[in-house]
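One chain is shown next in C-alpha cells, namely the form predicted alone.
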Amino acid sequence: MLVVKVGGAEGNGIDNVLLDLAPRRDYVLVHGGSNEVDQLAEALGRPIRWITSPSGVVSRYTDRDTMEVFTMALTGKLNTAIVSRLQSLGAPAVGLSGVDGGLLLGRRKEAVRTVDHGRVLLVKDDHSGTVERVNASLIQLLFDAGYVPVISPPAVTSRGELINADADRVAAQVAVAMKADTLVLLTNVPGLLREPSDPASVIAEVPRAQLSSFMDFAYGRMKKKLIAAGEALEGGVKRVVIASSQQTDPVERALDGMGTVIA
C-alpha cells in the first residue's frame, strides 16, 4: 500500500502526477489546494490571510469565511478535477473528503498562538485541528472494490464542526492507518533543500532519528512535510519521500529514491 500526497500550491504538477499514478491500483491520493483557495478567495473578495507559530510553522487563518472558501476549492472544485481525470486515464476513481463516513474525524484547537510584531497572540476564532482518527475501514472498503480513492480536508469534529486540517499531516494520518509502506509527498521543490534558492542543493538522506535537526533547513510549509514525515514515522511507515511533482513519472522517481528519503 502506498499513499502519495501531491500539494496544491501554485508550480505543482497535478496532472504529472495523475499520468504516473492512473495505471496504478495500489495507492490512496491525498491531495491539498492551497493555491486554488487563494484565488477563490482573491475572487470572492475574501483574501487569504496568514499566522505564523513561534516556532516558525506558516499556516492559513480559517475564520468562518474562510472555511467556506475552503471547502468549496477542496471539494467542490478540485477533488473533482482530479476524479474526472483520473477517471478519463482509466483510474476508477472516487472522490472523498474528510467529513464523507467520517471519514478523518478529528479535534478544533481552541486558540492558535501566533506570532505578531514580536508579539505572541492566541487567535480563538480559527477553525483549524488535528486529524484524530482515519475511517481506515471505509478506505479499505473502495480499495477492496478496486477503486482509487482520492481524499482532502477538511475534517470534521464529532459534533460536525468542519476543521481545516494539513493536508501533508492528513496523508501521514492516512497511511499510517492503512500501514502503508512508503508516504510519498510531492511538492513544488525537488525536495528538502539546503539552500531554499538552490533547487541542486537537495538532501538526499534524513534519519529518522535525527529529522528534528534538519528542521533548521525547512522554510515555509516544508516544516509541515517535516512534521508529517515524522508522524508517519512514528506510525509505523517505514519511509517517507518528499520528492518534486514538476517532473515526468513523479511518483516512480520518488519511489526509486529521487527526492529527500526519510527512513
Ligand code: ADP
Contents of the next structure:
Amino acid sequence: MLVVKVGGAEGNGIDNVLLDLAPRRDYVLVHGGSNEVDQLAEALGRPIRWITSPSGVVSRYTDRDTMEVFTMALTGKLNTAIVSRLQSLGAPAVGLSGVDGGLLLGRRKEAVRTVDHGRVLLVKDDHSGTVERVNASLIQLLFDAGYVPVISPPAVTSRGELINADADRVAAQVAVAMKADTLVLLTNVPGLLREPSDPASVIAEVPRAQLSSFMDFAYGRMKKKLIAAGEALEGGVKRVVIASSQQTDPVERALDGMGTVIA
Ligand code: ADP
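Alternative state: the form predicted together with ligand ADP, after the form predicted alone:
Now the full complex is given, and it begins with the chain already shown.
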C-alpha cells in the first residue's frame, strides 16, 4: 500500500501524477489545492492572509469566509476534476473530503500564535486544526470493493465544524492509518533542497534520526513536509520520499528513490 500526496501549489504537474497512477490499484491519493484556493479567493474578491508561527511555519489564515472558499476550491473543483480525470484514464476513483464518513476527524485550534513584525499575536477565529483520527475502515471498504480513494481536506470536528488541515500531514496520517510502506510527497521542487533557489542541490537522503537537524534547510511550507515525514515514520511508515511532480512518471521515479528519501 502506497500513499501519494500531490501538492496544490503553482507548478505542480498533477496530470503527470494521474497518468502514472491510473493503471495502479494499490494507492490512496491525497491532494492539497493552495493555488486553486488563492485563485478562487481572488476571483471572489476575498483577500488571502497568511500567518507565520513563532517557529517559522507559514499557514493560510482561514476565517469562516476563507473556509468556504477552501471547500469550494478543494472539494467542489479540484477533487472532482481529479476524480473525473482518473475515471477517463480507466481508474475506479472515488473522491472523498475529510468530512465524508468522518474520514478525517480532528480538533480545531482554539487560538493560533502568529508573528507580525516581530510581535507574537493570538488569532482566535482561525479554522485550522489537526486530524486526530482517520476512518481507515472506510478507506479499506473502498479498496476491498475495487475503488481507489482520492482524499482532500477539509477535515471535520466531532461537532461538524470544518477544519483546514494541512494536506501533507493528512497524507502522513492516512499512511499511518493504512499501514502504508511508503509515503510519496510530490511537489513543485525536486525534493528538499540544500539551497532552495538551486534545483540541483537536492538532498538525496535524510536519515530519520537527523530529520530535525535538516529542518534548518526548509523554509515556509517545506517545513510542513518534514514535519509530516517525521509523523509518518513515527507511526510506522518505512519510507517517505519528497519528489517532483513536474516530470512524467513522478510516482515511479519517487519509488526508485529520485528526490529526497527519508527512512
Ligand atoms: P505543494 O503545494 O506542492 O505541497 P508547497 O508550496 O507547500 O508545495 O511547498 C513546496 C515549496 O517549499 C517549494 O516550492 C519551495 O518554495 C519551498 N521551500 C522552502 N524551503 C525549501 C527547501 N529547502 N527545498 C525545497 N523547497 C523549499
